[in-house]
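The chain below stands alone and is given as structure tokens, in the form predicted alone.
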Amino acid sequence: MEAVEYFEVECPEKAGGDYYRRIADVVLLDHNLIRVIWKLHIFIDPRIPLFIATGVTRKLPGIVTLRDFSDVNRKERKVTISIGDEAYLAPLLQILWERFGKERVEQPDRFTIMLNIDEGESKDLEDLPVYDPSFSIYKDLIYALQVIQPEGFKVRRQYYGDGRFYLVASEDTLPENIEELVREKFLLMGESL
């Protein structure tokens, strides 16, 4: 398992900073997120009160397309999709129903889907994006940061995407210069938002 390249907890009280570092270690290990985080900076100041966690992820897995887990065979107006991995069946069916309508999508068994579509509609079907694993990873990261943040910090702002994420939380309203503070924490890691 690769270690996090940069991991700092910034706190005006050394004991509080050490405590939050241990909490963050345990939570990230429990949620199996250490392997996806490349850099993480946590700022906590109970006097303000303010919690800022900024981070950068390692390269995440790419989007899963239809060709990654199935074969597509065309014969006139019938397209048969042979499923090799059921893990993506539910999201695939949802996408096909939305795209072609439920009346044109048949599923005779759990490894076969038949579409009643013309040749133009089936063009590039193999490249159909079915699942984006980064979405669930970012969702898990934000959830873990909410577990790490102090109890009672209910006012939040969060962001994830493009390999970056942050969570800002407070008991009170967030400071007006919060975007500037977040950018400063990214700069401490040698990164930009």
Second form
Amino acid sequence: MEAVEYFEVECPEKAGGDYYRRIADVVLLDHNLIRVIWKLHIFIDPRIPLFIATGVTRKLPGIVTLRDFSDVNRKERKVTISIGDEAYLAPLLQILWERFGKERVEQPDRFTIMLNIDEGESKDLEDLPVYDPSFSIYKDLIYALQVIQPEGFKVRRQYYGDGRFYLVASEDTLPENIEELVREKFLLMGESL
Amino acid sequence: MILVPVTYKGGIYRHDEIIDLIEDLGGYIIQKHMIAQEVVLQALVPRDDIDLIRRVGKPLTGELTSSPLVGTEIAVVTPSLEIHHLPHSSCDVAEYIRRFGAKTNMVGLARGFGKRIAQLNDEERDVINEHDLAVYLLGDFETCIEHKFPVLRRGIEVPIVLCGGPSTEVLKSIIDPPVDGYVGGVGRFMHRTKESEELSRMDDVVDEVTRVLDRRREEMAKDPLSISPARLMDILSEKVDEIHEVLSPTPITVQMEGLRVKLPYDSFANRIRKTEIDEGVTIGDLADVLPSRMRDYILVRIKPFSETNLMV
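Having seen the form predicted alone, I'd like the form predicted together with its partner chain now, please.
Now the full complex is given, and it begins with the chain already shown.
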């Protein structure tokens, strides 16, 4: 985990903590999340039992617009979009169908979309936001943390936003001062929630 | 004649000669795998004839290795079948034990996870009790193991080998009453076991399982079974033709004290009971034919000599 600036596992049982350090390492590597995480602090106390994972992400890539992966050519009412990166094709089609209706969106081949729309509609087409990478990264992050946590901790609370995330889990009701505990863990990393 | 468990690995060409030889010498083929051009036989062979089989197998590029666990069925019990335990570590352990000849079944508990909430239901308990031994794969924290293990072992009568993250000494100190075997350092992990240190842990599991089963065999030798399970398997596959239509890899699974026959209980139990072994002696005289909790299979439990006063 060289890419992560701060990575600690806090656990009253030393052996268990060491195992979980390795587990977290492997899981984050398997899910391609090492590059996303900047700081990570995991706290496990099997006696309560309680699992807290807090962390800060690196600066995530911004929202992908239509301009970033395709060219737009206008010829009166006929607008042709040539796709450069197919990865965003599916979300783009969804957006176009919703906005213009399926009858006005044609796709003659994999890399071309033809629209039958008037000038007003096609004005700011290049700036159309297509995909927000942070959304799926947070989902992946929370999923990975659920894999890391000890199994059977079914009572969970999770949060993400503004580059910070946390997941707390237990098999009993969460303690009332849970937010305080989470804030403490953020302070250990030199961050605040 | 003392039979020892071995694995024969060799080419498919003329392998039937090896099978004939083992059978002629009075041994039994427990399982036969055909993998592409290779054949793997798990067999019980007479100890004095091992060299002969080696000699006959040599020109056929056959290799004979000792497999201490041939003829045993082992349950690998994990708290659940979720990504937290699968495929590592549960499958790694189950697969590794299988290499030494055992037939392993993975028993994923419905509600075995957690510390306070862990449970074992009656079906799981009965299924585990149908095996020769249960390997419990628990987690990394001694607090959890100490708390939940008494629940998971309730009603289990077969020997237990407990694996967990803490060291063997710690495991021994937290389990009361003691179980038959302990292996530390095999807890929850999420990567494949391929480093030599990890593989030696797997060897520890096999050694511990072998040690516990050897002790069980010694105990059984004091009051031997009325018929050897391998021989009973041979008789069944000869006299009950339908068994050859079963598609499972081991239609008859050999255990230390009996057999699991993968035929429906309702339609075959009586026929098996009445199957004659020797003049006037039927399987029903020497063994209990019981319904298994695993699907609708049949479990044949061979009675010891002291109960039947018969030895076939």
